[in-house]
Amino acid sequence: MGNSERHAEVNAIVSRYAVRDAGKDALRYSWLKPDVHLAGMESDRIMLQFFAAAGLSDLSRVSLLEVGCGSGSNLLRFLRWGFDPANLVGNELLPASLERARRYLPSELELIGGDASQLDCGPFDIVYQSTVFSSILDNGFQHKLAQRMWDMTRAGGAILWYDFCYDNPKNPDVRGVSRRRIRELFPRSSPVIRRVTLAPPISRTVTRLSPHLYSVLNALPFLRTHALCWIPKPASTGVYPGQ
């Protein structure tokens, strides 16, 4: 992928986000709407196995980078599960977000601003990433960057991932990420792939009728829209193969 075409999806991207109305979205997402809190209850149960399956008691040691931070309400979850902020880093493209994520984190944990396929750093021992890729329509930008969290992610590390499945025939500006995709993406990895959070416009729904119809829907696979990953690069690998 050359510099041109790079450029053109950054600023595509980019131009997505600024016709997005932040009012609306942070209404819709937020914590204190059953659904919101729900899925994010279900996201934490599971991550919290992958870390736990890989071995990692002590998350304090463990380096992590977060592509596409936001505000920085991920990186808060890691620093509550015991993550140390000096070995937490996290990116983010639009410069609004990253100056909220600036006030909201302790200034040791480092914020790097920009591209996410430029950066040059780590190796770490997560690399993570939470609907990004959805809003990546480029195919040459979607490996590229795939590429870039490959390589900083340490030999024996993981790349952790959530993002939606499917496409969205109301927002053209996303695009989902089949396990098919995943595997195309990573293909020296063996990923573990596990469907989760009920679909958004249902769990708004039942939620508001009763809490506990959302475990109830969720038991069903179809219903679930996201993937949550855990794509670990084996001790031995080499660096990514590239497209």
Ligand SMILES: C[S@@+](CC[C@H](N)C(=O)[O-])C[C@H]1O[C@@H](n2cnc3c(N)ncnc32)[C@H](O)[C@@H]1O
Given for the second form:
Amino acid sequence: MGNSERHAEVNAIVSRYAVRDAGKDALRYSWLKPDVHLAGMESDRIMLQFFAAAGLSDLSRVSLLEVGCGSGSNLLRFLRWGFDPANLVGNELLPASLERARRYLPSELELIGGDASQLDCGPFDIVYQSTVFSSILDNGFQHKLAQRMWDMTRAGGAILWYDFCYDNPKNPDVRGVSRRRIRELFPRSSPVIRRVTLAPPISRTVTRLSPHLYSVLNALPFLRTHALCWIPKPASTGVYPGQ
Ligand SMILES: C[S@@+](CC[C@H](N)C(=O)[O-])C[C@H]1O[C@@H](n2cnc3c(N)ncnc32)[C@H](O)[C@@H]1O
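Starting from the form predicted on its own, produce the coordinates for the form predicted in complex with the named molecule.
Every chain and every other molecule in the complex is listed next, the one we just looked at coming first.
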């Protein structure tokens, strides 16, 4: 992918976010909503299982970069789990979101503005992305960012991934990233892929009746819309063979 195509997609991402209604998003994703905190608890549990299965015993010593960190809510979660702020780095394209993240996060935690595909830092034990790839509509750009994430992950480390797998018919500005596509983006890895998150339109409706319905319906895997993945980078290789 050339520099002009990259610029075009970055500008397109910025324009797509500019027309989003921030107030509506804040309400929809408020922690006060049972569907939001129940989905959050589910992904917390599985992420912590990934960490334990990978043999991470002292999270204060684990380094992590989040690309597209938005206002920093995931980084706050990692801090709560015991990560050291000096070992966490956040990156975000939109200056207003980066500014909000700066207000909430400790000053030892480094925040880097700009396009994640141009980052040159690390290597990190974990490189995390949460609903960033579904905001990228250009295939070449997705590959470029996947390659950058891979390069910034230390050999023996992993990419942590949370994103939805299906298109949203009501929102043409995003597209689902299927499990097959995740494997294509990281051909040198054997990802552990867990289906999570009860389909938001269903979960918003049923949790208004009773929060217990979240886990009842979420027991049916075909109603889960997101993938939470642990994408390990083998200890012996450092080169990404992508496009
Ligand atoms: C849906 S939001 C998710 C924010 C955060 N990761 C979360 O889970 O709360 C996607 C974020 O990715 C950012 N983003 C998209 N493309 C990016 C890129 N190329 N470089 C850095 N950030 C990017 C957007 O600006 C936006 O803040």
